[in-house]
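Coming up is one lone chain in structure tokens, specifically the form predicted on its own.
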Amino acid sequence: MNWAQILFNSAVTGSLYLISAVALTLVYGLARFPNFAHAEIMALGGFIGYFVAEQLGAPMPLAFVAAFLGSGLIGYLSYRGIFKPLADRGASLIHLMVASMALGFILRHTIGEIWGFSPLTFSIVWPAFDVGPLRISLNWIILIITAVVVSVGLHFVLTKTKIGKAIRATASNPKLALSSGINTTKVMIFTWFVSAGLAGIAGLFRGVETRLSPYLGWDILLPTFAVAVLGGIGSFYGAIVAAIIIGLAENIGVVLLSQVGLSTEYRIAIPFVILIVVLIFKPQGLAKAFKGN
């Protein structure tokens, strides 16, 4: 058994889940509801990247920038046009969740009308090479580096910058933050934009690795929620640790499934099992370990 390859694959899987889950949990930390349109925002990021790289012929780095900005814009518009007006009118958790499902439905079918529902693939071929026992692809390296940069960058923003401290204050006590002079609306706009932008980048990484469809985001939404719940939903630092755990569990699970003669397609059940176990025995997840951060 090539444990070095398993650990590396776990880092790749965990990196994708980390980017997606951090985006999800940042919004939850402020808005206090699970945004089910997260899946379609990830898909949109993938298609925006496809449009820039494949249909316009631009370089892939520009595709990632466009995916971030385009998805971030949708996050901003959805907050200003849907979720803020609902929250201002006293919408309940259920109302906000249903609104996010409706937004996801609209985005999914809009994507389908523009690019079709048939799967699309990127023509780019990423170079692969061997390093000792490891088989490595360049896009995997870029994904891991991106996840590290996102983690370090957000840690810096949350702990060292004015906007980061405002985000933490608003997440902890919105009314107290508002009375302290913090412009909570600007904080929310910034958070929604960055979160949706990161979701778009996660979607583009997924699309480059597999194929694009309007349902792309649903392939990784369950692991994303598993990471967010295990990390303690709303906890940025918990999500980082949880992404590593879920990535490792999923890849070790694939090996075990192969050894007992079961299809590796059941790998999607692994985060689901972890999600249920966490909700039953430790619903607060790892958040307690990072309380105060």
The other form holds:
Amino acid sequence: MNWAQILFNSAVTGSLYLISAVALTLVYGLARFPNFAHAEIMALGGFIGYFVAEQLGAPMPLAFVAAFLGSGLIGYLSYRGIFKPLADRGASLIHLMVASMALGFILRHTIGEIWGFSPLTFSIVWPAFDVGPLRISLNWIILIITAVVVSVGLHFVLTKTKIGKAIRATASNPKLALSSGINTTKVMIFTWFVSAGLAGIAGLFRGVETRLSPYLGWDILLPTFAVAVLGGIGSFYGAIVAAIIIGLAENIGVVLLSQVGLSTEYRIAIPFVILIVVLIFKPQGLAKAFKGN
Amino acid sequence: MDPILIYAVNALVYIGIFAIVALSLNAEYGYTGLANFGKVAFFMVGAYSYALLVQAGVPWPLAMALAALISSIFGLLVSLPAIRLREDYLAIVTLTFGEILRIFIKSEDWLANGVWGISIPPVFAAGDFVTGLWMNLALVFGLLVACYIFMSLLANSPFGRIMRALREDQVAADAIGKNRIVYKSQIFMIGSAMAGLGGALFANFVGYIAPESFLPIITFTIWMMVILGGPANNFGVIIGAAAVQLFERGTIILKDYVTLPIDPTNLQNILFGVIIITILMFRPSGLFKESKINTLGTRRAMRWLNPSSK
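Following the display of the form predicted on its own, present the structure of the form predicted together with the partner chain.
Now the full complex is given, and it begins with the chain already shown.
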């Protein structure tokens, strides 16, 4: 058993979930509903990256920037066009969830209309090298570095900048934040943009590693929910820790699955089991451990 | 028989089956405010239970009843971890359960033939195809009427008032001594049983089921039926089921007559999304408003309050 490789793979899986879950949980904490269109925004990021890198022939870093900006723009537009008007009309939690699902369908089939439903692949080949017992590919290293940069960067934004403090204030008490002069609409716009942009980057990472399809985000969405719930909904630091835990659990779990002769398709069931256990015993997740949040 | 008539009867059977499932979501979401985002999972449990039981030689009426029962047990088990929490937790758990169930059926070939699916011997094999179609229509609509009557009685009973109370104000429901977790689980079981019945009818009518027949789009379609028709209005929900089915078929027919610049399936799904968001924004009560509680007592009270009416 190559434990070093399993640990490294866990870091890769965890990094992807981290980016996706931090993005989901930020909006979840602020808008107070799970955005089911998160999956399709991830897929969109992948396809925007594909458009820039493959169809326009631009270098890969530019593809990531485009994925961030393009998905972010969709996040902004969906807040302005759908979720803010709905919230202003007093839509219930269920209505917001259904609307986000509807947005997901619109996005998924718009992507399907533009790029088709058959899987696409990136032509870029990442250099891979061996370090001791480890097999490492460059895109994995970049993914891990991105996850670290996102965590540190957002930590800095949330604690040190004005907009970050406004985000935390709005998340903990929107009415009080509004009455103390915080422009909560601006805070929401910023959060939706950054969240959707990060989702787009997560989707592009997934796309370059595997294949692109309009269903791409769907595979990441379910573990992302598990991470968000385990971390405590809306908790940024909780999501970081939970992403590492779920990344580990999934990779160790896959090894165990193949050892007991079960299909590795059940990989997706591992986060689900963790989700159920968390809901039964500790529905508030790890958030309590991060009071300063 | 005229092919157009056959097509119409076929459409009616589909409408009937999905109306039953939509009624079940109406019990959960419309009356009680429970967010079941994995409706397709319970539909699937019903369909597969029925298929496996009939294959094992169980008589079909019993198999249908058992399929509903098995589905309701699944409903209880799945809802338990999340039902005491907020609606979003239940939505996440039920949605994920649907995905995992599909993967389970796909991976375990021994159980139900995995991705290849299984065929179900038709119930009305004695007659020819057309007779079978009419018999299916009678069966589905008979059960739809039964479900409709059951739901109307339930909605107007004291239990129905507790359902509404749970939706409107959980703390108040607690305060009058109603254990909301028990009630919610019961409603989830009723809803899952009805969805399972719909699944059994679907399996029987279609005659062949595979994991790919149970994609999350079905859950979304059923939500659309309820939201379009009018949550907490059983009649409205049935109209919603008919409207969504006809809309789905309409776009398929359209494909043969009109050349669109956009793929009809994509167009249909994009329109579904746009319609849902538009309804939520401008008419969240749906086409039909929530039906008033109608019992002997309320009728008397209304007459007493307003003698000039009637």
